[in-house]
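Below you'll find only one chain, the form predicted on its own, shown as structure tokens.
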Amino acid sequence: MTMPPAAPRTVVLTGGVGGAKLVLGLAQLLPPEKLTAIVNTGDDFIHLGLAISPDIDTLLYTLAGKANAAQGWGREGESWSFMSALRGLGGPDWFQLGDGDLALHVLRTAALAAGRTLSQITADFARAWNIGPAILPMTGARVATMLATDAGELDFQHYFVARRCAPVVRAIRFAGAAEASPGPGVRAAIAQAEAIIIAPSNPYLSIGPILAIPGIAAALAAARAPIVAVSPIVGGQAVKGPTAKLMAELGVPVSNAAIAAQYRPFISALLCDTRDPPADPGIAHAAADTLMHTLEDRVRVARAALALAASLGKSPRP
């Protein structure tokens, strides 16, 4: 009797809703102990005195089956009594904090004040919701994604949420990244991986902060595992968010070749969408339907990414 091949030890770099969708797809195919997500924390910020980690929370909600199905972020069945009371007192209401969502922020803030690390707190939340895959913050240090725009320099949340991505972006920097170290377990996960997937998250705002951490970039460069990026470009546009707008403003062609170039020092191959023209991105590649509306879609994309990684073996990157 032929035994099926063992599942690879897989690491995925992720941020945002698109990344969480792919991690959920991978979680349907891999044993929990074989899947590790390294999550962007460049979006993290302090609001109303609370420590908020939007990308971590989106992934927690998604893997726990608690995510709002319509919008992909926030909690399903959320209530808004806190925001209503805040608004009635003249408080800032540009960043929505649902009543259930607020629980994570309050507990995280209290735990940080008590001396626990972001990695420990994230693991506590995952354990409380019976989430099997490891969720590792990219760093425990304070790193902030900052955008130079025609409206002045804005932190990520004021650009993305308060200004709805309207300002024209001229440059991006990751404040604090050069002095930061990878979070606990991050380097070891990359070194031990048999496949590394870069999710179809925004390459500049979600994956860029992760790659800006010096130890992570070095670990990826030294990794023995094939590294596959899933392109966020579908039919010449980004599925969601400001990726295509941002690329145009930065003078980057909205193409798979540009995505491959962005990840060139690390990746072995690129998974493109079947709707895109069959142009050569300048690197090993494969095509699949990468739109992820349903759970079946997410599993399909995850399977295609793993298959592409498996086809590469341990061949050196270009």
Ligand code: FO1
Given for the second form:
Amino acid sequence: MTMPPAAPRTVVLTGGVGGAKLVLGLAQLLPPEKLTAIVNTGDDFIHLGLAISPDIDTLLYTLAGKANAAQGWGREGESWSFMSALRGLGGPDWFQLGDGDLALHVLRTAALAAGRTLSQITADFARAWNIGPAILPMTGARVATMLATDAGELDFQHYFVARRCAPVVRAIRFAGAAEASPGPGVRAAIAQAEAIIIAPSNPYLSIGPILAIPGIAAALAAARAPIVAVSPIVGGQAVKGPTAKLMAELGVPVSNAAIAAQYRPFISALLCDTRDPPADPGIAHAAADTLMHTLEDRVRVARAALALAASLGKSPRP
Ligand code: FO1
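For comparison with the form predicted on its own, kindly provide the form predicted together with this ligand.
Let us now look at the entire complex, which starts with that chain.
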């Protein structure tokens, strides 16, 4: 069901699995022309000569109903002939490329080589799969999330997949972010938004790169729309991925106050989970059951985030 015509023009900053879940919930509530996702590309890397954009692909699969929900990435009903042939030749098999998934990487690599932009290629794929909401890469420039760990500096995929998040993280940097410009349509979407939502992605690994792009940070600071973040913490633990371990290693308490601090000065409110103590996160906040297993869960959290944004009204910027 979609909301009445008053549905707010909404922008959502997203990365990873948790983010894609919320975007799907928002897509059930908002007409497609009123929903724009700005997606992290700090996880992107070149593997076997192929341009891989995991957070864009996870969102494409999720909005097209093709996602392997149990696995969190890649497509449902995947086959693995390529990987088995690759292994048989002694190729690197730490990063799994499914036969269907390969089509995205091969076409993206060929299109980039032919001079098309990541933004255009992403729109091509969305159109091919009849995805209505706009999916905008945060930038077209090369930005790489790099982690300084006790096993040396690792790029995101070597940390997250090859090493399964085991190394102890000392610091994170987003190589190239300071020099990167926002991707096509990103600034305009933020300026025209009536609600801006930060999805419950990993603040340090998936949202951090987006906020590290100067033009995006400036657009958010100047935005008329209220900015609401959905906390990735549920019941004192992070739901997916390495968030809680990472926060401990970075010396940050696993708390909503820490999440709010991480997103200051951008956000006006934080949507917390009902399981967490009502400790004041130091910012306007609301509570909802933010665990998202079913489609109804995703819609519930999306509705709660939009309601919190609406409650803040359009703060007329001075
Ligand atoms: N995550 C894994 O844990 N193991 C993999 O082999 C793997 C392969 C892979 C291939 C394409 C793709 O788009 C994502 C893939 N992911 C894999 C997930 C990837 O590491 C993402 O960066 C995470 O989902 C976090 O955003």
